[in-house]
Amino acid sequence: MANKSVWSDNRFWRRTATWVTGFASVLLIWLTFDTSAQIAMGNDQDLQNKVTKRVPGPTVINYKITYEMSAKRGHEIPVIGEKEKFFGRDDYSEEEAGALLHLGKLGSQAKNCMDCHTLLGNGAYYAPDLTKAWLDPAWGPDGAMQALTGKNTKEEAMAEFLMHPDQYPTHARMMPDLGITAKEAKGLVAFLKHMSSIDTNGFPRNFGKIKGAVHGK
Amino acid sequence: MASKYLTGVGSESKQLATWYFTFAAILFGAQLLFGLVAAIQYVMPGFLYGVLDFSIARIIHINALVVWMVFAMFGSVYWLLPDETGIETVGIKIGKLLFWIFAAAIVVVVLVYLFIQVGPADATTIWFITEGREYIEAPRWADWGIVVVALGFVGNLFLTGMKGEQTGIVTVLMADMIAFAGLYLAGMFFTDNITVDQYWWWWVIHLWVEATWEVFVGAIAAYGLITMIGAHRKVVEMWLWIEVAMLFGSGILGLGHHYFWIGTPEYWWEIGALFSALEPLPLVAMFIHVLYDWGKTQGAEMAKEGVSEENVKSVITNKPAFTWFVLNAFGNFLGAGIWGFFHTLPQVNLYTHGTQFTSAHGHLAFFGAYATILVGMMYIAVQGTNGIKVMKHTKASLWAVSMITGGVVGMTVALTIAGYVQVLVSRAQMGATWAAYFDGQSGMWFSQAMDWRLIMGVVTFIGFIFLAKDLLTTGKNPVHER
């Protein structure tokens, strides 16, 4: 009989496939437990005690959020600062803020935001990334959107735009009117503000920071 | 040789397979049509504004893609089951019933997408209109329907596999399809925490496409090589097991490359980079090695029997299907492998993530890795159903394969150029803001790339018409040997 090599033996390869798959799966499950603990949403207590969470609690809407370079980590991270009014208040309770975030997240799905925009970098590429939209200079005091919508704050300008996007064309590619109510708009803005506070490991890089770039003088 | 595989006449399982393939082909057409709408909207933003907005065109474009592939995958399994197990599918009546339920549910979901589109921000929308989560937008009622259909399918596969002969191909499919059905459950819940949402969402999207689907393709390629050129089962199945080890070994933890920027810990950078860099390796291996190993033994046998060069006839019993399978081996490597590897390292991905680069990769990868082999399976089914011994290329089949492939490659190149502009202008130069985004989009290279994408999309669509014509007229076409 001819000699037989283990390298051309189907049983050997079947076992290899089973072990490799099993090992990879177990490793993934183990990492999932660790990650799940790290990405669980924080709460109001954490925010008051300045405990940093990757995903802060919903009451983060009571605070000013910025995106700062961290020397230690070598990229930008969201920094939660002093109190900041959100639709005229900075004392949303855990329940109130949670309800707003819930409405906003649900609204983002009900209106299919992800099929034009990207959220946390995922979604479609027909419209801008919303990951840090709350921090976008366009909505700030010197940005074009407050003047365009005739509002005095970032959140009101955003809500007004979401309710009547077709009245404020910023580009030939216009956002359609999705029948967003005032209540839903408030929730959506809370969702966007909350999302901007998520620690995305430095994505997007240099968000809104570049001075002296082609048009950025 | 291998005449066992040539006929679908009288097999109920194979008849059911043709239903699945037919509906898959219709959805393939719908996918291309709505893709064209979306491509036109990039060039002319006012097109169907307020009637069929980009978001809706895109939902249908992508969902039709996923669903036609799932249909064609189910069809492929029903087609090969009698050949591999030696018996008819056990629960064929249930299989037929589930086909109609599945098809009807899809029609209802598409009509809702088209005419209702979005809903208020409450649970009724999630249950009855859309879940608004890219790729798995299907409302919750349809999710449960899909679970039932998938369980029925997996049940049929297992009952038949247990009762009949268990080849390596059937064993791989049984393990693979249970994972395929199980993973869908990871995408069926609502949470306010978008990081948690995205974490589990990728379990469906990545672990489907880059693990279970790839292994499925391996099993189909193995079946195709045995069927079309009579390759030795032992050689084919050995490479199939190696491929499974490599695909699952790299693909499962390759999941990490989606966990760079969604709020997950930094250790995913290293895990994602390492394992997704390994992902391209297995993609072309089986096909080439089977051809090589099988060709070597074949050549040795012929030399022993003293067959002279002139008397050698082609062993390929289905030229169009074989062409699509060859395209699969290389398309998979190029689209999923190379175009994926392009931007898989976190240092690069930080800038390229969520740009047209992703879109370029998506187009070539889905086409190369899945569309090609599933179209190949349609050709195998058409051959079997019509009792054709040797199936040849026709003018239509050549036009179809050239135009579809050329069109998709053209779209990929155009989108790659667009992505390059986007990375340079929107990300590197201007810092990813709203204004930066639109500056990138209005660049000349970007907009011309989008024009080319549309043109190449039209080419692809014309190719599809040739494909449909060829598949429909095969039964009567006199060029094939019967």
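Here the rigid core means the biggest group of C-alpha atoms that line up within 1.5 Å when the two forms are laid on top of each other. Positions refer to the first chain, counted from 1. Quantities reported herein were computed from a predicted structural model and do not represent experimental measurements. What changes on going to the form predicted alone:
- Superposing C-alpha atoms between these two forms shows the smaller rigid body rotated by 28° with respect to the larger one.
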Given for the second form:
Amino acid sequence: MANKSVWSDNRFWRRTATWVTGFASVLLIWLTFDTSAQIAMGNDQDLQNKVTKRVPGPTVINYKITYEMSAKRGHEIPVIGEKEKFFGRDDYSEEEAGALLHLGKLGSQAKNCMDCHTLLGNGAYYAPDLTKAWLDPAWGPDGAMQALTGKNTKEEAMAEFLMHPDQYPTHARMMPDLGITAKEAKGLVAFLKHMSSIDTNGFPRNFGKIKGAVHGK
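Give me the form predicted alone now, not the form predicted in complex with the partner chain.
Here you get just the chain by itself.
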């Protein structure tokens, strides 16, 4: 009787399938725990001790955020700097900051922002990607939006635009007036500022090409 090739042996393939399935399961479990640790939100103590977290704590709204090129990683990363006033304060507690972010997140969902915009890779491409909107130099002191809205700070200009977008036509695809209140606008801007502080591995890839975005103020 001729020797049977191992490639046609059902037992070989059953054993192989068992080993591959077992290895893949172990790898998936390890990746799950590793990812959970990577995306776990930091806290105020981390920020005070300058401990870098991929997702900083809510009180990051008390700090200056810039976007800088990392030679080691080959793309831009958010950098948390010194204290910076946000709507006149730089001492929001974790509870206050967390409540603002929660309000902003709920607002972004209630107003269906992702029907037009992209947030952290999710949503649509009809309107600008908002993942790093806080870092867009257009909202900075040398950008057009503060002058256009008549506001003196980035957060006030963003809030004013959100409340009355129809008064500031900046694009052929105008944002509709969604009836956003001052309180909701403050929460949304806090949500956008926190989202810009998240290390997204250089996403969106084309953001760093905007003049003034990298090392922006």
